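Only one chain is given next, in structure tokens, and it is the form predicted alone.
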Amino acid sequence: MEVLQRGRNARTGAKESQALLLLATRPGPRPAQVGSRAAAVDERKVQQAWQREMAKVALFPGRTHLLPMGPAHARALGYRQEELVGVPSAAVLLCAGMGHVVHAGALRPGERVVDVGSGGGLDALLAAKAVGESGRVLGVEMVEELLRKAQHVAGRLSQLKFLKGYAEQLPTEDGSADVVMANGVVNLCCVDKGRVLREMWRVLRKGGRLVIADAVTQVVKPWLVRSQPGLWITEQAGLLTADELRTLIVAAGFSNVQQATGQNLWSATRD
């Protein structure tokens, strides 16, 4: 973290720092060094934010909550009726992603995969069915009333496991898996993107795929939106735009990356 200057705010007079997020990669052919809209707030805040906004979600599914949910919005997404035969309908009700990242992954059998944010579970489970038996499937979230649904509706699938943790620090090892994948989860929920881009790179093995779907802004929140802990729920004051996305998961040291035509999915690959 850079400062570059000291100055007043010119409302309340007070004495502040604005500072320059560079992001850092790791040995390789090494990405120029990209300046972040790095939020001033209070990481922890945000995530506990978002740890009690979701905990209300998984207890009380069937209510309205800020985020769209359950089977109409899983439609909406474009899971198919025939691919949620089987499927927990808890799984299914706890539904508040942005995309089908399972389908956009092509996953095949035998792959082990990291869902990162897996919710209450709907993308590990169609992720399991998709690598059998052979394959691993690990999905990792930080908020323990939808860590505990989706450790219920796994079942007795031995290739599928769910593990508390957080996406900057993502429990598995180096190069463990062959696809990384995040459904509403690096631009709507975390603060320094980068960091999360960066620690998918250093799961996947080479020629591993990362697979994201996500919210994107056409305009960036001001800074004294991003600042509050709580706008990033009720405002999404913490979303870039789909370019500076883009540029961050070039950053972390992707290539390859992609766009779906007319949606808020990406795809890249690790080299």
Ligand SMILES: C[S@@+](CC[C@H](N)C(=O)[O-])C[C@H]1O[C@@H](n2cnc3c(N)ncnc32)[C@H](O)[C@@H]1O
Second form
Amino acid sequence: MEVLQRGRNARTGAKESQALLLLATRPGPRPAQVGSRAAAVDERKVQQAWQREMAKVALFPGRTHLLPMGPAHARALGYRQEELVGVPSAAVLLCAGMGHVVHAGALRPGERVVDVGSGGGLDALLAAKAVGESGRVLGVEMVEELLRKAQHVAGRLSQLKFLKGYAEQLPTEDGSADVVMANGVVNLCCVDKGRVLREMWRVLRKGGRLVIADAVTQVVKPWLVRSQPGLWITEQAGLLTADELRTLIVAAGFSNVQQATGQNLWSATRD
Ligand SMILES: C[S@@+](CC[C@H](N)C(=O)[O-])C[C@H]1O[C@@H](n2cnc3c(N)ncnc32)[C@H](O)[C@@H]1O
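And the form predicted together with this ligand, for comparison with the form predicted alone?
Full assembly next; the chain just shown is listed first.
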């Protein structure tokens, strides 16, 4: 901004001011601060790119997609055959997460759970079984085609509902959840990961738990790659490293941040 204002100074002359403007708008080196990386790409365009991709996934779940998914993927993540008994096959076909957040969350009967980016509804359904009729599970998802599938999966379970919404602005009140979980959403899909984590902190009650499974990268992609929404899908261009993700979880206000050994699973608490 400062550079733009100086560029408009009449005393510097037209050529100089154009050069200054170019410097201000041309993509430069990747910003050093984790939080400022959000500015490198248009959030709405990334969401739209994911919406297009996930709508295809919802409509043609049996086909090969960019994301690993389906029953074999679920087994590789640790979902056990016995817990999938009675689960509609549509939910398992759409399993596209990065870990077993329901298992990691150690859910108890009566707990209130929010599943952010609930996809085809598998985790929300398993969570609803774990918390029972005295509990409550809300799946939040931005892709209508997936929501329709998940609503079908939910069947008549009164403790389970799905709402259209965004991770950046969860459709639920402050302090209304005992557990917030997200499987393959925060690091893989979201542009402003810090904002999403703060939003998760907002909806958790004091003492509530956060459980996240996510992909991470060893080396963050160059800014020119990160700035192209389509590459967030094909190249997983939005990923941060495990250390950076942990830094953002702490910065959002969480305590007891732990990463399961050898897995892309984080847990934390809101004190
Ligand atoms: C990799 S898929 C995982 C789906 C599901 N959690 C699972 O484990 O199968 C990521 C999901 O997050 C959703 N998503 C991505 N960005 C989102 C956002 N900003 N707000 C809400 N949902 C989002 C996508 O539509 C997609 O359903």
